[in-house]
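Coming up is one lone chain in structure tokens, specifically the form predicted on its own.
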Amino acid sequence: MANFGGHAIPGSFFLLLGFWLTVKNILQHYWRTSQPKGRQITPPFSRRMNYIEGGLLIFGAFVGIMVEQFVVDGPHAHLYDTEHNSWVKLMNWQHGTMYLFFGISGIALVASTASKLVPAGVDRLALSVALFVEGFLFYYHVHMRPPLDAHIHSLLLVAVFAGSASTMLEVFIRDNIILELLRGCLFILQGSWFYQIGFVLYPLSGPEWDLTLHDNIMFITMCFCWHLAVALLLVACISSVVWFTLKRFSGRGQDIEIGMRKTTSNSSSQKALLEESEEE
């Protein structure tokens, strides 16, 4: 991650995951609210979306680990150099460990979707643990760094640990749309903040940031609040668009169904009248 691309890649991953979770959770919530009371059947589209999400998490984790290990200046699966008595690229090993736990959460999601023997909530628990591990490693990732560098990474921990806490609540409070949308919002916030870290530490153009200036720390703190506001706005807009689109298409389907029923009833009544007239 010691360049802009190293922050943009996980940022893009978390942004896409946040958008995906927002759309998926709204679709599932619409299905739950439109079903008769007491019906708890999982719709086929929900199972397919869980398989896709779990598969992408596993694939993304595998690719991330391989890249961290076997990039040109990577550790190449060597943890300790006995010749020089030193650790080998511990930063790459930490990033690979983060990816590992997200891969485990993908496996838990696929397993809980495929088998009823897996207790409900295991997928949320695994994702909460993955986020906690990410925050835990990042907390000890920024020691002995310039003030702005340490501060901008510590703000990332707010989104990470908040996401872990809200996901853990979903283990015990199932099918709560507020918590589900909050999870998507915090993933979007985390993704956009990865981009912000990249722009600050590795600017693509313009002057470099003074990593010791207190005013820059104040601005970055305010900027984090702006990112949160944008994330909330995006989740609200996406949810509204998906919800009203579903309402519109489901309304059309109901109109067609009612029209077919009316046509059927009219044709049956006309047939009955013809039969009566023939008898007379």
Given for the second form:
There are 4 protein chains.
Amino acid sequence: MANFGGHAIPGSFFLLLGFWLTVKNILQHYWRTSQPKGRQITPPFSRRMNYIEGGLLIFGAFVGIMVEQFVVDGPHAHLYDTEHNSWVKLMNWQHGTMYLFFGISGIALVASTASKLVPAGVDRLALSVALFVEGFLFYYHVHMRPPLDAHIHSLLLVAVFAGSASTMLEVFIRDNIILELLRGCLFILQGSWFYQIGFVLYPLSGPEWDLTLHDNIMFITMCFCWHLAVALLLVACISSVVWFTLKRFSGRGQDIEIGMRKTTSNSSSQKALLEESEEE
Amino acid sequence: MANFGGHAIPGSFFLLLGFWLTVKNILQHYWRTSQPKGRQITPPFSRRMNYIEGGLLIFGAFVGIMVEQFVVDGPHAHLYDTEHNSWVKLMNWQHGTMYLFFGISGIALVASTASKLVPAGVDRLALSVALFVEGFLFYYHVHMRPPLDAHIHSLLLVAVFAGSASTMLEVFIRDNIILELLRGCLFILQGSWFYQIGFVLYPLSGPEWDLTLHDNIMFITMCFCWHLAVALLLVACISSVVWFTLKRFSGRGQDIEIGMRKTTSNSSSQKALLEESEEE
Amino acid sequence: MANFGGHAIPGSFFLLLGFWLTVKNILQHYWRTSQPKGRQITPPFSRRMNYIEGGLLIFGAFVGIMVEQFVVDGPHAHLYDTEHNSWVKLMNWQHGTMYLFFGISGIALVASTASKLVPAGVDRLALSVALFVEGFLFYYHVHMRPPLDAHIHSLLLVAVFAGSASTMLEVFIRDNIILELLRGCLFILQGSWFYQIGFVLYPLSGPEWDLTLHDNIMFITMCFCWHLAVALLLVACISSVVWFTLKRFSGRGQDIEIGMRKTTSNSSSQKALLEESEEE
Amino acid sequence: MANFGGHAIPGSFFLLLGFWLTVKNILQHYWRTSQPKGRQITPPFSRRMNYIEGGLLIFGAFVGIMVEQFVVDGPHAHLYDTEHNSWVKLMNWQHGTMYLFFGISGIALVASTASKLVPAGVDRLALSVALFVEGFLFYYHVHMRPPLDAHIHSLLLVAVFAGSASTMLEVFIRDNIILELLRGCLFILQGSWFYQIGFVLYPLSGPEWDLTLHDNIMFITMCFCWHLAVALLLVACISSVVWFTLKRFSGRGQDIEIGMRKTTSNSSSQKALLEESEEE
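Switching conditions: you have the form predicted on its own, so give me the form predicted in complex with a further copy of the same chain.
Everything in the complex follows now, all chains and molecules, and the chain you saw is the first one.
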């Protein structure tokens, strides 16, 4: 996938995942803070969102592996070519391996949502492992490339490993909204950086970048920080918009909420409200 | 031990240890979750399993050291050859040192199970130190080898140091089933990777691997991820099988359990049940 | 800004920030320990101090970016010179990027002080990210320089990354006075080290330093430790002075305090007292 | 101090400190576990031990700095020789800097024991910083030396930085006997390794070591693990001996203890007992 599209597809995927996680986590945080203490049931909209997220991860991973295998110049499920004594299209196999682990994290998410027997946190551990594997494979990916190419990929690793570390922390520190938003932010950063890599290595228009010029490396380093700033800004904006939308809806539903606090057993009306705002 | 057998023996050992830890930890987790709160006594089957584990570690370490010393081409307890002014078989001494620390961790496990005076967590600290020492010695082991040989050993270090770190975390975060299963998973990964090293460096059949080819290094990196995926799958399967076996047995013993919750002082019947399922 | 002034300005900024943080944290700690348990409202002087700190960070960042852009030999908001096909004054753009993130941390501080909706800890996360970005850009700043120049900048990184790590810890471990003072101490260290860099690279008087002599590198390493010792001493002194000043004032106001413990709802008199001592 | 004595003195110092810490921590742990819950006053013997430890650290640091400065071939408080335009005896100044930080940690220990105003944990932070500074200076110490010399010093760094990290953890996880014993163990390891360095680089008898032979490096790596095993063994033995000595004395004083649990306000008899066993 050494072309612009090959970077735009994972980029779009990670951008979407980042936005999705931000919205999901703000919804869950709103639910947690608006609940009276003691009532700590996972809200039904949260379960449904987890199923959707897990399902999409599994589906995406499956499609990704199939595409990498059976694309025109793919390995077509051949790993070793005994005729020429060489490995067949290892790049595609490596990408498939990365997808596999995101698929596993999707399975873990579905399983831990569906059953109480699966210990809480398994989904985050699996996501952390998926990010680690992605970074791990990329790390050995970038050997023997021109300086700018190696540098721009190693900056990607900063986002990947930071995401892996912050997701691993979530295994132990649960329901911490800062960590949850940080995870979303790092996914957005990773996604937008994939686009940046595409623009730099396979420019759609204009002159090619000089892959050995030191000034280019300096600019790209700074550019990574700008992407981070934009990702932080985006997460802050999305969070605010989602929060105040929820607030306005809850404001209308104030009477219902007051009623609820008296009859805590029947909380279906508020749940319906939350699901409504989620489906928008 | 520079042959296939020399890698298969530690590989089998770590595979077995990984399976054992997974089963033990699921049993303990089942016991913890099925107990009413407040009753937090260590179950007797758990103590017995710890004794067996510790005893086997001590026995294995002792046998390992003896074999490394008194094998035909071993050092026979000679460290320095004053005649030739050279060290005698340092490789064997290094392997013996690794065994020694696993033996120490066995002693720590037996001691902390036998006596309440030994602070809880000493066994995990000792195991973490044993893994650290293993990785530490391997790290200086792999200098000046062909690229693929060095790379395949340094991948082993990833599993070893990750195991050491996760076991160290268990000193502070106790009874966390995710960490416990992660430890089992990393032991299985380490064990299966030992086999992989054996297959690559001393192939039983077929052509020898080219130890300098970059494609081989790329394949091996990816192969490590596949081992990790298989290890995760194995731990998930074993856990499920053990859990549902316990469930079925407890299902039969439901009446007993209900009876127990009334007479909490006499819990011998359930314990017997758990030990029964453990001994299968 | 490759001159003495260019290092003295950030140096003074970080020194001031370090002193300010030390005083603020000691005031907050005094308030926390002198309050009866259960009453955990943020004191009003603390809010006002946070507004001042945040406002100054935003203002400083804005001025800094403007100066870097529109100084005589600055880039004047031009990033790429299409005529010569080269980047324009990347150094100034990098410094501006660093200021930007400190500005963002100022916004986060103001926002998290003003609204309860912003989760506690966002300000520390933003400050940690700002320090990380500073270190991150500096890290790629120092390539291809003479040994002493590279070394003296890499020592700065020790202070910057230690500050980033300790601030990140504060996201999770809140209201820990040791971490808070450590943060102040690391800012002071960073500030005084900026001055040291200025003195070494652009000596105001006397002979130039030999940038390749090994003895100079050894001295500078040791000198960094002396700066650390002085920073620790300064934080200890400032803390003691602030604490005992507060004590003396509270001593006078003892009767008020005793009165307060009876009428906990009306705590305006003590607050006024604390604000008085803060404004000195 | 490039001779055997120059390594034996810090070695003996760290060995003694390790033994002292082990005994002190076991005494404190015994006190903590034997106290009924709720009564969590620091025992008087503990305060006295802290004063002694802090005083000795301050005294030792002062003597160390003086010796390094005013030894026959020392710098005699001259830092820069303007005549020859060179630094004067930087090695001695560096050693003095290390002593300085251990002196500071002594002051922090005395201060935090003497006054409740000094936040708990400052003494551990100061000790952690002292170890960090020691490792930091050593790290730049070992450049451009023969391989074995550099290697044996970098192994020392493993003990130093592990000690710094575990002491830093104690700032946040207090009264954890495993961490406390680990600290003692790492000091013993550091002390015995100083002796080992002395024996290798300045052998008292026998032939000199070949500083470039790879086998020597392999042996020294393994030897470090043996030192670790011995340090673990020593800490285990000392802890057991101290604990059972305390037990026997408490056994005799059983009646007193039973009496105490009735009259909790008057606990002077048991305290006297503990102090008695401490002074042996």
